[in-house]
Each structure stands twice: as C-alpha cells, then as structure tokens.
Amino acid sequence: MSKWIDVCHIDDLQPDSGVCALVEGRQIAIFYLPRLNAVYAIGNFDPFSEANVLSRGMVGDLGGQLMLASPMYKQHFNLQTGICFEDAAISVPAYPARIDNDRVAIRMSE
C-alpha cells in the first residue's frame, strides 16, 4: 500500500535544481523543473559515491530523457525510473511526486 506525503510549498524548492527532504525517514532528493511545471524525486543516496549527494547533481536531458548526473563521479540517473545510464543494473529509488494546489507531494509505500 502506497500514501501521498505532503513535503513542502513548490515557493521551497529552487527551479530546475534540487533539495532533499526527510520523508518518513528517508533522504528523498526533489528538483522542481518549472518549464515543465513538474517535480520529480528519487533518493538522495548515490551508490557509486556512497554518500548522500544527489540532491547537489544537475538535471538536464540525455538522449531525451530526464537524467539527473551526480556531482560526485557524474553517473546519469534516469529522474522518472531511478535507473543508471551508464550501468542498468544500478538503480536508486525513484518516488512518484506531484504539485497539488502549490504543494509538493511524493507517494511513499509503506
């Protein structure tokens, strides 16, 4: 079973970078990408890196799709599926998120 988890006001995040959050104690990182008027967030944990560090990558667009590269050793994560470009086998999660009357939400399984 799944629960959308109200997170912060859309006012809380920066354009097309990202933060992370808390959520249910989990690092969760989130880039709001306004042009779009969507957000999108995985976990924050690189695993190549070992560190929390994801939310500090850069979004961006590879072969067009929504990637985000970690700041650490520039790994693509796929923003939509949590998936590693550059090695499919490696993944982080990648959490459905919505904006709902200027609130900013992400659907957590329990």
Second form
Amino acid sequence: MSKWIDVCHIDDLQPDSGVCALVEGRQIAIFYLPRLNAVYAIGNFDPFSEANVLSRGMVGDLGGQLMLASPMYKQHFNLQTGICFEDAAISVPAYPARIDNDRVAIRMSE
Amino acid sequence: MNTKQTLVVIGNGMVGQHFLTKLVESAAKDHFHIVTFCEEPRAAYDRVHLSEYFTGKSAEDLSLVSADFFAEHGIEIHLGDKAATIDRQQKQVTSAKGVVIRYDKLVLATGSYPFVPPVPGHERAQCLVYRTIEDLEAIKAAAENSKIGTVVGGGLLGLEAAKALTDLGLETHVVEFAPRLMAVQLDDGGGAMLRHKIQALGVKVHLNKNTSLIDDGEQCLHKMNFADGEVLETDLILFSAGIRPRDDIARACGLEIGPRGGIVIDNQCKTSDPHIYAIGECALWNGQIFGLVAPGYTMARTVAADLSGTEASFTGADMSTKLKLMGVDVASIGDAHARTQGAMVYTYQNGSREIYKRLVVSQDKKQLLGAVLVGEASGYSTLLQYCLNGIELPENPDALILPQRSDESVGLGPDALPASAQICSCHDVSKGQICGAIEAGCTTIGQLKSATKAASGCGGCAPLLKSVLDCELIKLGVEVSTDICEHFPHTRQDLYNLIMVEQIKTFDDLLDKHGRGLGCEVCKQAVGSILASYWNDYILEKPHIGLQDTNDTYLANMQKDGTYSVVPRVTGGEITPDGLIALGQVAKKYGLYTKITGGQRVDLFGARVEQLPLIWNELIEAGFESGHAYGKSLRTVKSCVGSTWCRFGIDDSVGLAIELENRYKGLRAPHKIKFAVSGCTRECAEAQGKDIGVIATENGWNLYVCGNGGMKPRHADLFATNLDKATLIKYIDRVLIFYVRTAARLQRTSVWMENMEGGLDYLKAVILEDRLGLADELEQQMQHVIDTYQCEWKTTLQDEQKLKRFRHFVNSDQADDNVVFVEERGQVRPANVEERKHFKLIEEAA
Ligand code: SRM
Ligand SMILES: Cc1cc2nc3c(=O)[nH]c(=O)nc-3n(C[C@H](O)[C@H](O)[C@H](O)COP(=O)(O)OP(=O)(O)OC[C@H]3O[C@@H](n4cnc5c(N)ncnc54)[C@H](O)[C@@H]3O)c2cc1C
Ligand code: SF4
Ligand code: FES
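Next block: the form predicted together with its partner chain, after the form predicted alone:
After this comes the whole thing, all chains and molecules, with the earlier chain placed first.
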C-alpha cells in the first residue's frame, strides 16, 4: 500500500531548483517547476558520486523529457522515472509528488 | 576401488548434465566416483525449450537424461536435495537434508536464478518467474483465473514469456525499464522495429517504465504503479528482468566472486580454489556471464578434458542469436552495438516491409564485426560466417543488407592529433576511440559520453572532446551546429546580444522570446552568467536561482562527498597575521581541513551546507569577503613580493595586484579569469601564464593577455608596453568586457584569442586603437560592474528567505549522515567507501 505524506509548504521550495526532504528516513530531492506548476521527487543519493546531492542539481528538459543534472559529475536523470539518460541500467528512485492547498506531498510505499 | 577419487557436481541442470555425459565418455570416468546434487525434483531437462511445456510437451519429453543413466554409470544422484555448504578445509559438501560427501574435485553447475526487482509488492500472489517446470505449472494455474498478464522485462526471455501468456489466452503487456526491447542484443533502430511488430500482434509494450510499487488493483488483482505516476492493472505478473548467477554457496565458502556476482573462473574453468571448477551460468569468465547454453556446454567439455589430463581451455564464446519471437525474425550477431574501437555502421530500414538491418564493420571495412536483423533474418548464416571466420568483406559491405548495391562510401580526412592521443585521462579514451564512436553515429557530446565514457569522469576533457567532435563532424560532412543547446538556436554571443539589445532581464523572458522547452544546465548557466555580467544583479534573486550551478547556488565549491569548501578573498595574496589567525580559528571551530591554494590563499574544506552561513559570518566579522572561488568570475590576482622587499623589484607588484583584484572582483565571465603581477622580469608571479599578466619594467607596466595554465598551457601575448597605471587599467577594462561579450560558453581567454578571426592584431586594433568605436562603452560597462559589486556572502546573510536554503533538509534539522570524516596528517578528510562501511557497522552495532 502507499500513502501521501505531507512534506513542506510550497514556500519552502526553490523555483526551478531543488530542496531535500527527509521522509520516513529517506532523503528525497524535490524539484519545483513553476512553469509546469508541478513538483517532482526523486532520491537524493547520486549513484555516481555516492553523495547525497541530487537536490542541488539543475533541472530542465532534454529531448522532451524532464531532467535533473547531477551537480557532481553532470549525469542526467529523468525526473519522472529516475532513469539515467547516459546509462539506462542506472536509476534513482522516483516518487509521485503533488501540490495540494499550498502543501507539498510525496507518495511513498509502506 | 577405494583408490578412486570422489568428484562432486552441484547442480544437475543443462550444463551439469552435459558435463556428466562428457565425463563418462572420457578417460577420467574410471578415476572418479561421481556424486551429484540436484535441487529440483527431477533430473536435468531442456530449459531452452521450456516454453513447449505450454504447447503440449510433458516433463518427460523435455528430459535430457535417459531413465537408467545414473545407475548405468554408477553416479550417485541426490534428487530434490540441495548442497547447502562447502567446507574447503575438510573438502566436504553438506546437503540440506544432511548428506555429507568428501570430495577431491568439485564442480559447481548451479546455474542462475531470475532476478526479481525489489519492488514493494513483488512477493504478492500471482507474481511469478519463468525458469523451471514448477514455475510454468504455477503460471498455468494463475492464468486460469486471470484476464490480463504482464511481463516485467522486454529482453529475450521476457518476450518468450509474453508469447506464452498470449498462448494462454491473456491480454498481454510487456513492461520494460530500458528505452527499447531486447536492449542487450538490439540497437535502437532494431528495438523500435521489433516493438512495432510485436505490438501489431496485440502485445502492449511499455518502455522506460520503472515499477515503483505493486498493490491492490480495482479491476484486476494487482495494480502496478510506475515511477512516472502511471499505473497498469493486471492479474498476473511475470518477472523476467534478467538472471543472476547462483553464487551463494561459492560466496559462503570464500571463493572469488565478481563485483557484480558470478564465480570467477580461469581458462580451465577453475575457480580461485584449484580443486573447484565452475561451469554454466554461475561462472564468470573474463568479467562475463554467459546466459546461453552453448558456452556452458563448452565449459563442461573443458572441465571433462582437464580432469582426464587432456589440454583444453575455454576462451569465451560467440553470443550471436537468431530466433523467432512471436513469429518475428530477430537476429543479433557479434558486436551489434558497434562497441569495437573504430567500428563503422551501415543501416538499412524498409518502413513499408518492416525490415531493419544494421551491419557493424571494422574501421577498414574489411571485417564484419556484428549485425542486427529484425523482420527478415535470411542473411543470418552468411553474415555469421563472415563474422566468425573473419572472411574479408566485399568492397561495398552494405551490399550484404541492401536490396540493391549502392556506391556510397564514407571518407575520412587526415587528423591533426594522432589517433593514439589520449583525450580523456579518467577513462583512458584515445582520439581514435572517439572518432570510432563518432563514425558509429555519435553526433553529440552526450552520445559520445555514453559510447566511450570520455568526459564522464571528472569532466575536464569535455572542451577538448567537443573540439574533436566538431572537427570530425565537419570532416564527415555533417553541418556542425553552433547552437548553445537544444533550447536556443543561438550561440552564447547571440544570446548576449539579444539580452543587451532587448534589455532582457530574466531567463524566462529570454526563453519565451527566443527559446523552446524548459532549458537545461547548459543554457541556464550560460544565460545566468550573461545576466550576471551584464546586469550584475545578486545571483540568488528569485528569477536567477535556477540558473546557478551548485557552486554558485551555495557560494562555495562542492566537494566529492557533498560538503563544500570556503575560500575567502585574500587580495594579492597579502594577509595579516591577525587574518591568518582568524582563518585558523574559524577552521578549528568548524573542524575544517585547511590548505594553501595555488592561488595564494587559504581554502577551508569540509563545510556542511548548514554551516556555510555561520562560517561566512565569522569570516566577514574578521574582515574577509567572498573569494568567488565558486564562480566563473575573477579568481585571484597573484603577486610576487615586488619592490617593497625584494632586492630586484622594480615596482610595487603587491600593491597593484591588490588594486586590480579589488577592481575586478565579482565580475562574471564566460569562464574564470586569473591575473598575476610580477615586480620584475624574473616573473616570480608567473604572470605570463594568466589571462591578464602584468610585469613591471623600468618605464612602466607591460601588459600580457590570454595566457593559461591548466590543461593546455598557453603563454600570454605581450599586448602593450611601458604603460602608466591609468592606461593599463583602461586597457584591462576593455579587454575583459570585450571577452565577456564575445567569448563562447566556458571559453578561457586563451581559446577565445586563438579562435578569434584576426587574432592578436585584431584584438589590439579593437582595444588599443578602438577600431570598433566601442572603447567608451566597454569602459562604462566595466564601471557599472565595479559600482554594483557586492559580497555575495554578506547579501545572503542579510536575507532570511535566502538562508532557508542552507540546511540539508527542508523539513528537518538533521545533517546528512552520509558525510563522514576521518583524520589524516592531523586534519579531517572524507572517509572512503571502505571506511564508511566500517563506521556504519559500528553505528549499527551501537
Ligand atoms: C583550490 C585549488 C587547488 C589548490 O589547492 O591549490 C584549485 C582547485 C580547483 N580547481 Fe584549479 N585550483 C586552484 C588553482 C589553479 C591554478 C593555479 C593558479 O590559479 O595559479 C590553475 C592553473 C592556472 C590557470 O587556471 O590557468 C588551475 C587550473 C584549473 C583548471 C584548468 C583550467 C584551464 O583553463 O585549463 C580547472 C578546470 C576548469 O576550470 O574547467 C580547475 C578547477 C578547479 C576546481 C574548481 C574543480 C572543481 O570544479 O571542483 C577545484 C575546486 C576548488 C575548491 O573546491 O575549492 N583548475 N587551478 C586552487 C585554487 C586557487 C584559488 O585560490 O582560487
Ligand atoms: C525459458 C527459457 C528459454 C531459454 N532459451 C534459450 C535459448 O533459446 N538458447 C539458449 O542458448 N539458452 C536459452 N536459455 C538459457 C539456458 O536454459 C541456460 O543457459 C542453461 O540452462 C544454463 O545451464 P546451467 O546448468 O548453467 O543452469 P540450469 O540449467 O539453470 O541448472 C542449474 C541447476 O542447478 C540447481 N542448483 C542450483 N544450486 C544448487 C545447489 N546448491 N544444490 C543443488 N542443485 C542446485 C538448480 O536448481 C538447477 O536445476 C533459456 C532459458 C529459459 C529459462
Ligand atoms: S619577480 Fe622580481 S620582484 Fe618579484 S620576487 Fe621575483 S625577483 Fe623579486
Ligand atoms: S579527463 Fe575525461 S573525464 Fe576526466
């Protein structure tokens, strides 16, 4: 089963950029794209550098897919699936995320 | 009889059985008493044709062993009993049922198991795998009360399983993680054609899907939730997401295991223990697992020969495959992905007949390296012959896949750098390899990165890689795009002009007027830098936040473990004893590693995000400001000691260095800018290796421009001589702003100069003679930057809203527990992977 977990207020987010949240012991990078009025959530751990830094990367799109560029070695990850653009065998977890009544929530499995 | 040695074989699958058959035919037969453990309830059967179990074959039909085989050869078989442990000291195997056998030689033929991704919910009822007869029985039973079936995994086995599900009458879906089907064997084009054909047969294919959760469905038993938010309801799930070698008992007894699993073997199939062999899918040879039966059989023969004292070795195997998947011909030969150095590719695609063919040939076009055939595989055998026997290809290799011959050929011009030149030192990639990948179809840095790994380490070779790419593409007749990225059909210089002429103040505005999509880290950083150079706003203003790379966002330099380094400005390298003490106190208080940099200042490493504002605050109180070590901006102005102390000094190099650094600090540019000032021609400050270098003479200052240290050192050019200070500064103002306006993204002044039409003479004409009539404008723009300078640390500290960002978690005060330090030479440093594991264990134990 899964559930929506309230994480923070929308003002805690950074426009076109990321923050990291601690949700049930997991580090989750949350990105806010005002142009799409949407939030996206993926794991904060960068599998390439093995550091918790993905929330500090830059967001945008590549070839029509939403992406996050790791701040460390610049690999790109799909914001919706967590799959790495450069190596499809590598991915980070991706979580459904939403803005509801100015609150940001993440859906996690139990 | 008791002189016989005991040979134990663990696993009676296809390869284990083949080994027994070969052994009893060999000379070794009389030397061994043979014992085999067979975990499954029946002896070996034909797994390759397992699917035929659904189309009417029985377990007996599939059996590979005649009823009396074991009795006839005196082989002791323990059916339905699993070998549980191996004791290598005592040389004995103990089974799950408690049987203990001492061995002289041991053969591991434990095969592999289907990998089930650890998706929450994977253990639910009717979530199955496809490997044994028992698995198939379970699938059959589940299918009876199911309407929809889903296979997770679009590889060879997954598609075979999908066929089985359609045969069982289910609406069938295939969910694949990768962007194409049969990712191992096929290239993108082949995968796309296969998908098209399979979908036409009614199977629904979902690519790029990462299952994040399986829970209760509404219409069906399960609901699969994908990471992209989509869902799929299904009654039955078959995991076919690859195989993993069964190396657990080998691992437990300390045999060498590959980093990603598999029992390591040599050419004789011996493991790290000379008494133990491993064969089949559990064995790892030369870093490779062979998921096909033929290589396993070769290994089995090798061991049988070795045990009979005959020379034999396993030296790899051909993994070519041809099969009919749901009626679609698919074949993959050799190096289908063109990974061989220098490989060239020919592709033929016939949309109306739904045929896709690709040939991979050696650089000299003489050898066939690989092929992919989808929709029509009649040429398979011929091509396989060319490939395996190294038969020389006809003059136009594409004739082999084309319905008609074509005369086109790809030509290559001479290279400036030799092919052996190393471009990427992290991954040891030569120019030859890069050219090979370009020929194989790479046209972007991204593709080259995936194909060759170049520039995927430290990234330092990226500019060089780009220039090789551009040069090769031009040679290949491909038009080289100078667009900054896919979001703007413009160069950096164009963007600069657009921003200047239209007085654009934000990235969003520029994107709306001149771009498309959302932008990426390339255009965002470039535009962020242009806006900062031109308007000189505080870079963390709301519209600019997303344009900054992490270093600029946190006004510090990210280190390998996610902590930051802090570099306060030490103008000209001059620092008071009190300043030094203050730095030492701050470092001590926050436990920072300190180092003198190559830029004549002090770097404080290991600060956590949440410590940055505290550290800045103390530094600012001690009279320091940001050193902009994080920005593409002015870094340092190095100085030598100069006339104040040095017995040879001609002028006050320290004084001038401080003045220049204070003047240009904060100036953002296409890349970083470094200066140095030397007090005499002995040049102790190395000014001729800097973007801007100044050397004192008897008659004033000599100005040098466009030098570079770093990866490709360049001596600066002497630009103007015997200048008084006012003129010197005027010229530097002009050169810098002209550089800011006209350079490409991440172009140092050295490369800018070298690519400039007219070169040094032109630059002199623009700056010294004001050929373009721009001089005043350039000076005014510099004055604006100087007048609007701010210490970004200070600005940030004054803004509560901005400070919110400086904590690791938005919803907790905890720190990142992945940051761990150890001590070395009296200071901290990041723990390495091994050390971190160790700490974790201690923590868990506590
Ligand atoms: C700290 C320091 C090394 C040291 O301990 O001495 C250093 C450290 C870094 N250098 Fe450097 N460079 C440092 C002096 C130099 C020098 C020497 C100098 O400035 O006199 C050079 C050669 C001179 C030159 O630049 O022409 C130098 C040539 C480079 C280059 C190659 C530039 C080139 O044009 O080829 C890079 C890579 C780049 O910028 O793309 C680089 C990049 C880097 C980066 C930013 C790499 C990164 O992205 O993390 C390092 C981060 C610094 C940090 O975390 O604080 N660093 N680096 C030096 C800081 C000086 C300072 O006080 O600001
Ligand atoms: C559906 C399907 C289709 C396939 N199609 C093809 C094909 O077309 N072409 C092709 O080349 N290959 C194909 N393969 C792969 C092929 O079946 C394998 O390569 C081959 O079976 C490997 O043989 P093996 O002996 O190494 O492993 P297995 O046949 O898996 O045998 C290993 C045996 O060891 C047993 N075992 C494991 N651990 C222990 C223990 N501790 N004690 C006792 N017993 C143990 C296992 O239970 C198993 O019975 C297919 C596989 C499947 C599942
Ligand atoms: S460059 Fe000249 S003035 Fe400066 S330290 Fe060397 S010798 Fe002395
Ligand atoms: S030199 Fe190429 S990535 Fe480091």
